[in-house]
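Single chain ahead, by itself, as structure tokens, in the form predicted on its own.
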Amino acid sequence: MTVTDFSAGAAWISGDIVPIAEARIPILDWGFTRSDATYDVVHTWDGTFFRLDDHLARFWRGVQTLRYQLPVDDAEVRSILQQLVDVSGLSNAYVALIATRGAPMPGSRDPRDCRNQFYAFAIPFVWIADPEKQKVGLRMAISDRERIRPEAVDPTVKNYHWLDFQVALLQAYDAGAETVVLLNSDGNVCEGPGFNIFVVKSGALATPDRGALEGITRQTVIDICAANEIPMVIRPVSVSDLMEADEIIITSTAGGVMPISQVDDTPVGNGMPGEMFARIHRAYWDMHSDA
């Protein structure tokens, strides 16, 4: 008797579970081809889901405001989720799920021909740096390539529209950074890939108010100031107070909290992480032995 293997993950596609290897969508999903696609990205700490209300509640608003009428409901999806993360056996997995426009009737170029498709897969953990890299920082380049304009592609529907977000990056790892901001059309700090960002001066932190995903770690970080009277505020963030902050942290749920330790050829405040981000990142991580 055969064993599938999912240790390296699993996927919901199409109704079947599958190892992520075999994980396969249509190649005329315009999803793939149009980018036509929402998704969101929900994370597992010691097998237990963190804020998953909260992420289902962003991607349900984005599956709304893309006009999709899914084959699966909420209570579907998270049993769907759960048995991902049951089937792999991972105990801490990057668990995502994706809903796309799916393919029209032959010869139709009209959205509402689609058959909406839903996918799902769950993988070992990811970070943008890990714990090892969080004792010393990232180093980060400031990109001259504008943040897609959220007039155009609205970044609080979590999208794959990365090309702006992949140049920057490989122009990062080319000036020897390892992670890269991008600026919105007014010239003020927007978010880099997959991660929003604050700056922290004088004890207090300020995140950008426009053009940036509403990212749940995010939030997250929000609720730590509030519930410990570090003041926060949402607001510009110019390059200058990137240049000029004593800490810089960025949020994902690939990592959770991360300090900044340089930006360009300029250190951060003397160059290692600070207090600010150390007493952040203490709170995420005990939030989730709460959970």
Ligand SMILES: Cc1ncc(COP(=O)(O)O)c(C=O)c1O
The other form holds:
Amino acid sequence: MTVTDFSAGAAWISGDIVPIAEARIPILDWGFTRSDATYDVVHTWDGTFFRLDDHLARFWRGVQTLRYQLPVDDAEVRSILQQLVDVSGLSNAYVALIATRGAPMPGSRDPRDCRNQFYAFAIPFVWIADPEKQKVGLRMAISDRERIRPEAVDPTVKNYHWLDFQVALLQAYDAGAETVVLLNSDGNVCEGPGFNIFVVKSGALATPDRGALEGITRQTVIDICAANEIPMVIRPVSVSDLMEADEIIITSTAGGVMPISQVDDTPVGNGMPGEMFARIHRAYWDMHSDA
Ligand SMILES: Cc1ncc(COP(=O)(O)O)c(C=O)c1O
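Output the form predicted together with the named molecule next; the form predicted on its own has already been displayed.
Now the full complex is given, and it begins with the chain already shown.
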């Protein structure tokens, strides 16, 4: 008897669980050819999901906005995600759930003719900056490419409109940076590829009010600030706020709370991760053992 190896991850496609390397979607699915999709990413740590209810609530809001009728309900989605984690044996996992428009009927260009689809997968935890990198922080470039406007694509529906990020990231790498932040059309700071951003000045945090995904990790930092009486405001964050910040923190399910040590050629603060980062980082990971 051959034993299937799911250790690199597992995917759920049309009712089957397959090893991640074997997972395939139909090429005509408009999720692929039109980016007509919404998705979410939740993680497990030490075998436990972190803020799963919040991720699912955001996912279902996106599904509703895009008018998808999925073949699975909330209870089934929860069960599928758990099965993927169990079968892969990953205790620290990056777990994605995806809803797509699906393939059109032959010849049709009408989104209403599609049978909407659900896919999910679990792979080993992904870090934008791993714990070693977090000791020194990331070098971040400011892109001159604008983030896709919220008037065009609703950023609160988590989506795959990533070409602005991808090209900006390549340009940032060319310039010797390790990540990038994009600005809104008004010239204020927006978000980066897969993360929200906070600036810290004189012990107070600020995070952009417009154009970005309402990240669950961003919300966790907002909660940590409220619980610890750390001043925090949601407001326009200018490039000067970024350049003059004592600290800059980015947040994502892919890595949690991570420090930025340099913006373009300018060190942030003394060029090393600061005390506010350390405090919020500790609180964030402590919440994982409280779960
Ligand atoms: C565009 C964008 N912004 C922000 C985030 C951070 O969101 P969360 O903290 O929910 O992972 C993500 C996550 O993938 C993202 O894709």
